[in-house]
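Given as structure tokens, the chain that follows is alone and in the form predicted alone.
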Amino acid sequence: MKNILVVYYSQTGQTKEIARNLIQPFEDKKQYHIDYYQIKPEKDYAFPWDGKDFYNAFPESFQQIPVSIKKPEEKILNTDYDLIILAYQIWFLTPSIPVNSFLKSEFAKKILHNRKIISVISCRNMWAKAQVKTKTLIKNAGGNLIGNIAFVDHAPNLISVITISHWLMGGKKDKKYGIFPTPGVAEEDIKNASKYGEIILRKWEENDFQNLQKEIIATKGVYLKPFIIFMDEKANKMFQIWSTFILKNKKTRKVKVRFFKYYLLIALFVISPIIFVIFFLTSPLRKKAIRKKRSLYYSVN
């Protein structure tokens, strides 16, 4: 009997659904036993988000400042798992606070140490730098990352900002005004997550984890548009400045968070389109650099 653990945090339920569908091929086999561990902060985050709480979570999220989480069941802590699926969301270009808190905890060191791990991302579109941070946290906890899959919203960048805000702040995964796309990862992609589970299962039975990520890449399990890579890297630099600035003085935090909110809206809807035009015109000069960066972000090493 092989033991598999699915570790996840999911506010809306989307990440949980993706993880369950992905692992389904293993559920259908008698020789695999699957446990689920939902990360639970001592003080959880509400859904739908309140606007103030959402922006107020930014500095701690980006700076990867952990919060207290509830202790996993003793069974989870004491089982030797052959494979661990880590399913996570991204908050402000960083693994969500609950997931970050788990990966930095003593629980993670006990659960992940010397274990094979596959990370599963569900996000809007920018996951490259967040996955780099996650790889570091997994390595620090003693885990061995062997694969990564990213489920993303395929809507155009600015459209997805509008639809995801509608969902996260309003609590309904429906079409805003009846005309915008449904927010989040497409239902078809969520339902078809099991195809990656089938790849993982086959590679497991072939004992060929070395080539697992190559096959995930070949089946578009990870994909980054060149402009998204560029924006992710630039935004990380700006978020570093803003998060440090906000955390510097607690007395002025509320005012600075409000200014950050306005900055973010201007950056998304005014600055971003201008940058896109510039990037598009200069993209022929960036082809080699983009290929190199894609290779870096697609890698699990």
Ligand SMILES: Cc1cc2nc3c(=O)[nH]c(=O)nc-3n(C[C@H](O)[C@H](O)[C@H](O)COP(=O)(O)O)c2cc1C
Second form
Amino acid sequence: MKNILVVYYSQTGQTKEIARNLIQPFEDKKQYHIDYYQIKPEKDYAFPWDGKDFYNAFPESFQQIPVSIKKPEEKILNTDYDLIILAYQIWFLTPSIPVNSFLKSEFAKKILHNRKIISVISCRNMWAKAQVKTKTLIKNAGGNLIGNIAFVDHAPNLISVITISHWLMGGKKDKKYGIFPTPGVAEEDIKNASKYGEIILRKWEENDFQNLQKEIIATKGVYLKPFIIFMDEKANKMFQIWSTFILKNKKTRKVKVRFFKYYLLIALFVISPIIFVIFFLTSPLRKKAIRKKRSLYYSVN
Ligand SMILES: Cc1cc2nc3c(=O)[nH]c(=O)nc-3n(C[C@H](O)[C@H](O)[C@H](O)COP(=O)(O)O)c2cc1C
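Moving from the form predicted alone, what structure would you give for the form predicted in complex with the ligand?
Everything in the complex follows now, all chains and molecules, and the chain you saw is the first one.
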């Protein structure tokens, strides 16, 4: 019997559903036993999000400041898992606070140490730099990352910002005004997540995990648009400045968070379309650099 653990956190259920569908091919086989471990912060984050709480989560999220999480069951802590699936979402270009808190905890050191891990991302579309952070956290916990798959919203960037805000703050995964696309990862992609479970299962049975990520890349299990990489890198620099600034003085936090909100909206809806045009016009000059960056972000090392 081989043991698999699925570690996840999920507010809307999207990340959980993707993880469950992905692992389905293993559920169908008798020789695999699957446990699920849901990360539970001592004080969980409310869903739907209140606008103020949403932006207020930014500095701790970006600076990867952990919160206390509930202890996993003894069975989870004491089983030697043959494979661990870490299904997580991105908050402010960083693994979400609950996931970051787990990865930094003593529990993670016990559960992940010397284990093979496959990360499964479910987010809007900006995961490149967050996955670099996650790789470091997994390494620090003693885990061995062997694969990564990213599920994203394929709608144009600004449309996906509008629709995800409608979903996260309204609580319903439906079309804003009846005309915008449905937010989040497409239903079809969620349903077909098992396709990657089948790849993992085949690679396991062929004893060929070394080539797992190669196959995930070939089947577009990870894909980043050049402009998204560019924005992610630039925004990380700005977020570093903003989060440090907000955390500096507790008394002025509220007003600084409000300014951050306006900054973010202007950066997204005014500045980013202008930069996009410049980026598009100069893109032939960047082909080599983009290839290099993609191979860095797609890699599990
Ligand atoms: C506070 C917050 C910040 C987010 N920031 C990002 C982000 O920077 N990049 C991104 O692609 N998605 C971002 N998302 C979307 C999430 O990654 C995720 O897709 C969504 O919250 C659904 O996940 P769930 O399974 O927890 O419900 C953010 C969501 C929240 C709640």
